[in-house]
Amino acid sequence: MPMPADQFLTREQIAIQQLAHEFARNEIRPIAMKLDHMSDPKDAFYMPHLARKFDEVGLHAMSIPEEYGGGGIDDLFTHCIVAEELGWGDRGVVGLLLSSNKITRYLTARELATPEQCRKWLTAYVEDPEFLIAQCMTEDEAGSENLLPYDGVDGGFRTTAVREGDFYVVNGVKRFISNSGYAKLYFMYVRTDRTKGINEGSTLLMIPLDTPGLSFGRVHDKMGYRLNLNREIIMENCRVPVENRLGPENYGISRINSHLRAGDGLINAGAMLGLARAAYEAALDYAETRKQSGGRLVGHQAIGLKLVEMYSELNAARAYVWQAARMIDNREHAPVDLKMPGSASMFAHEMACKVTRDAMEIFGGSGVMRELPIEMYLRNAYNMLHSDGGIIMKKLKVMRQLNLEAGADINVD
């Protein structure tokens, strides 16, 4: 199946789509299954090596503004196109793109970062091919409730930061954090006022990898998405300079995140398109070559109809994701439907689960064998229902927006 085309893609977007596709084909696919099958989840993490390769083809710093030496590609739509090709290679490798995008979003938000912080860290990212970042929010007792913030004193992340002169002393444990132990910079959400909830008493700090008191615990052994490492982060009297704070103290999670671009979750949705496309292509190729009951599988109605559904669902999800991304990019010129990004992301995630399951059924008994990638595709798809806040949280966010627009009371307990 060829890469998705669109008459509105610019020449530059077609070129970067092809570049990302070739990177996925040449650098990701040859190693994806081997790494996925590693018994030790730490051994499945190959990001530093892939980050160097990503840099060689010019994609490592694609999100970074040109004034700091980056690619200067800011639009969300192009990010979704690149994410699909990387997801076609392996779902976990999209973390390379997310890393570049997230550090850009944090440090180019004028209300959060100073010009000095922006220059220092974006330049460092561009100059170091292995530079990755980590976004650190989830803890043992507070995960998705941080994303639709529960503002009780008893809720939200508990990691504390106590001001001592020109430093914050940070203590706590985060878990499920991508790139832990390898990321060069950690965007750490902390409580700076324990008498208030996370909308009034939380602060965002940047913690470099070499900060004393910062260490790393167990690597989480996930069923899928294994090329993306998730690990515990431990802070024991970790001293962070006040100059590494983003925004005011006690600025609160909702105000912090309000300065980030709405809809960036569509990058993950784009990656789900790539994952589903890989499964569909494999199933179609198998059905065209496998002969059974007097003919090729593709000629049997049950199989043919399933392929039609897969093809239709994949293209419907892509159209929705692309529409939402273009809407965000055009937000200064036309009204934005705030429900659409979350709805499109939810739709793409659930589509990928259905398409990978259908692909497994087309392969029959071979579909569950580990020497083929189909079972890996399915594990990767279903794993993502529990990532990035989870599929239920995506639906709750859309539901909240529906309620706001309808003037209804909001209850998401």
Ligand SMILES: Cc1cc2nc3c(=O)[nH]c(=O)nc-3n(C[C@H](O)[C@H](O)[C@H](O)COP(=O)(O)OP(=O)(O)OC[C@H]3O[C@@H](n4cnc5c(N)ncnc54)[C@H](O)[C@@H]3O)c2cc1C
Given for the second form:
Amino acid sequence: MPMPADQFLTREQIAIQQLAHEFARNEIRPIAMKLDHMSDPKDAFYMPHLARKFDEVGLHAMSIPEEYGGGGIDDLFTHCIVAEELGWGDRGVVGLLLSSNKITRYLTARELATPEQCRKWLTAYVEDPEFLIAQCMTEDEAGSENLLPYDGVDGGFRTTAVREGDFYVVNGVKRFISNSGYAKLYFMYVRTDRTKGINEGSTLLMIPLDTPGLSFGRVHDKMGYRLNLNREIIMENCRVPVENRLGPENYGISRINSHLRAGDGLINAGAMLGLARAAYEAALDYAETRKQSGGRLVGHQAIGLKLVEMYSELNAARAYVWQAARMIDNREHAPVDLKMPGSASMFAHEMACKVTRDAMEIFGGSGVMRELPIEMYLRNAYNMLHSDGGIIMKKLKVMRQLNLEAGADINVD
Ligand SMILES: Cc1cc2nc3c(=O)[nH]c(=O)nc-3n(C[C@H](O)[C@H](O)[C@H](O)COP(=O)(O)OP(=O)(O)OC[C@H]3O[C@@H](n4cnc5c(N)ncnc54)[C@H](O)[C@@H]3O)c2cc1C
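Next block: the form predicted in complex with the named molecule, after the form predicted on its own:
Entire complex below, previous chain first.
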């Protein structure tokens, strides 16, 4: 299947899509399955090596503004087409792109970061090819309720930060955190007023990797998305300079999130398109070569119909993701329908589960064998129903935006 295109892609977008595709074909595909099969989840994490390669081709700092030495690519749509190519290589490697986008969104938000913070950390990111960040919210006792957000004093992340002079003393444990233990900078959501819920009593701090009191616990052993490391973070009397705070103290989670770009979850949706495309291509190829009952599989109507459905669902999801991303990019010139990014993201995640399952059926028994990537694609797709807030939270957000009574007041993007 050729790389996706439409008549509105610019020459620059086609060039970066090609670059990302070649990176995926040359650097990710040859190692993805081997890493995925590592029994120790720590061994599947090959990001330092891949990050250096990513830097060599000019993609490591692609989101970072040019004034700090980055690629200066700000639009969401280009992020989605790059994510699709990386996701075609392996779903976990998309973390490289998410990292540069996230640090850019946090530090270029004028209400959150000072010009000094912005310059210091974005420059550090560009200068170090292995620089990745982690975004740290989830804890044992607090997952979805951070995103709703549930504003009860009893709910939300429990990690505390107590002011002592020019420092915050941070204590708590986060879990499931991507890039944990490897990332050079941790965007840590903490409670600074325990008498209030997370909308009034929480603060965002940046904690560098070498901060005393910061350590790392168990590595989570996931069913899929194994090239992306998830690990616990432990803070024991971790002293963080006040100058590392983003925004005012007790600014609260909803206000913090309101300064980030709505719709950025579409980058993950773009990656799901790439994962589904990989499964569709493999299934089509297999159906064209495998012979059963006197003919190629593709000649049997049941298989042909399945391939038609897969092709249509994939293209429908892409059209929706692209439309939503372009709408966000054009937000200053035309009205924005904020229901669309969450709905498109949810649709792309569900589509990838359906397409990878159909691919497995086309492969028959071979589809569940570990020498082929089909079962890995399926594991990766279903794994992603529980990342980035999870599929239910995505739907609840759209429900709220549709003004349906049952909708919740949530922030998942
Ligand atoms: C691969 C992966 C990577 C991740 N990376 C990060 C990361 O980098 N940083 C980070 O902070 N977190 C990360 N997470 C955490 C992820 O965002 C959480 O798993 C998610 O927020 C859900 O929290 P939970 O797992 O505790 O589920 P719970 O909150 O316990 O929810 C369990 C189920 O109930 C549903 N549910 C909960 N509350 C409601 C409600 N009010 N109404 C309806 N349904 C509800 C949920 O949708 C879910 O399906 C990651 C998770 C995974 C799997």
